[in-house]
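Below sits a lone chain in structure tokens, taken as the form predicted on its own.
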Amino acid sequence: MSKRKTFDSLSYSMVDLFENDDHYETEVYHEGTKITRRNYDALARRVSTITRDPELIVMMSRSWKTYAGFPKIKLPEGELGDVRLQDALMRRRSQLSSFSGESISAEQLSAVLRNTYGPTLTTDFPNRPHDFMRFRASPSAGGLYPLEIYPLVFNVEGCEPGLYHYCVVDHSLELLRSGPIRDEFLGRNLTPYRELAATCSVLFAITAVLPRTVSKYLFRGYRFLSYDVGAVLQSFYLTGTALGLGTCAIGGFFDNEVGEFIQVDNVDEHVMMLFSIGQSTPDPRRPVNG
């Protein structure tokens, strides 16, 4: 069958311009990262040490980052209320337009980060009373939690404006930069997506440390980063629906830029997403009741 058959609901002319795409980064991608007859022995191979090896296992629970000797701000409890998990799923949208530039609550920001990347469940190693796992509210392949988390803070009660890196050890913000970040998150052109940049309350930086999922996955653990990722938006765009606030990803950004911005080396992390998050506004391409 030919291509084009497979297009019925396209115009034809939708479909040349498909056909003439050239997706080689794409198609490359995907056949690398592919588990096949050829290469799953040496993938099960690598797992298995990794999962018998007790000081690996450890080694490897050990995932997040801290920035010592960085000013840290303890965060305030923050609590979602009691929106039904139904409720929040069938509320979400993303804010579209700019939002309204009114600020958040500390005690906003909090909830956010706590119900999307935060701490759930502290266990310890048996034998080993000074190591310990802490899961997240985010579900990660093979427990490794690759991701950090950048907020740059940019019109919040009770938190002055910076770049923060999120500390999920102790639930709390360490201060890297403080000041006007908007203004120069905005100077640099760092996205094209400025509206919403210029009126949100927080945008957040996802990075991945690539080594801590790929050192145990190979190949196919770019594949299990970007699922872990997606999961972190869900979870971003749930908890602030939950608190009545407008929510939108943004897959727009100069990816080396943003990374130097927030000062990650690009190499073993990487910046993946943006999230903005702030009070919302009515959407004037969306119907009222749509």
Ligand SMILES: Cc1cc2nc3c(=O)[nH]c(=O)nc-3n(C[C@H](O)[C@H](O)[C@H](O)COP(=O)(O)O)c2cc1C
Given for the second form:
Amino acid sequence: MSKRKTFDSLSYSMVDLFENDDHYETEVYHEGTKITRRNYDALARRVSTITRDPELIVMMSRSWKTYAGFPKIKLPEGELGDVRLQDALMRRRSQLSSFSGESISAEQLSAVLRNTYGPTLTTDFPNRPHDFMRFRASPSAGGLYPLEIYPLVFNVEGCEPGLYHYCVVDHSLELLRSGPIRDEFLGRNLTPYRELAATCSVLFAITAVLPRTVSKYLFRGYRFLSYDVGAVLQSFYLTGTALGLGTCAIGGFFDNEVGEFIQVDNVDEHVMMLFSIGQSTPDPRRPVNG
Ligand SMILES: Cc1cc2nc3c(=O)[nH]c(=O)nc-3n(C[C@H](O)[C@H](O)[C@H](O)COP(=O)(O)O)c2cc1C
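Having displayed the form predicted on its own, please output the structure of the form predicted in complex with this ligand.
What follows is the entire complex, opening with the chain shown before.
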């Protein structure tokens, strides 16, 4: 296979897929994001310049977006209850094919957001009485928190349907667009996982604001963004499970079109993943291990 083909123009035969293909794009990505003995010094210099500069540290700690001027909805506290971590881990499953279609509550939506990417510990900086470091419920490389969460609220009691942005600093939702958001989403065929989108209560679009991480970690940054997304996905899964809800990550979607739908620029800020939650249906998989 020609190495000049762009990924968009690929048409794999089955033989290409399983035997001859060299997975060129993946290898380029992986090679380009490796720390090696040759590039380590440049990366370490970059990181140390940043960590020694108090102005930069404070600037980089302000890692959240707000949509000024849009209606703000304060979320309830958001309690998970006292489910044991081990039980949540053992019970966690991806909802296969569809949810029941029944609503979830605003309290449940709030609990998922707070315990997935919400604010936790706040610390101060020496001699900076007005600046704070805000840690979140999921870990993030360098504490840079590059991710933003846009809940597409389809069917939540106590929260009108619409496209929202999760405002982390005050645990609120900013209403970017109200109306029949599910119909609009389905009407554009943005994912092949149509049944999940048609029956879930909330579809979260998880974006990454690339410069927040890449400006510090350079070529290594894209990997770190992806790892951050993985951590957030697990938090989504576990919080949803702890609340007795069905959950499913959705990696299959048309990237740029979902980005346009939620109105991010698809350059500095990209959609990395979708995540669906709703009332569950029985899992058709048949356990053989009890
Ligand atoms: C990164 C990632 C992407 C995924 N994308 C999809 C998807 O697009 N559609 C889907 O139905 N399930 C998706 N899943 C769910 C997996 O299919 C599921 O985790 C896997 O089958 C194992 O089942 P379990 O989660 O119930 O343990 C995704 C999971 C992950 C972690």
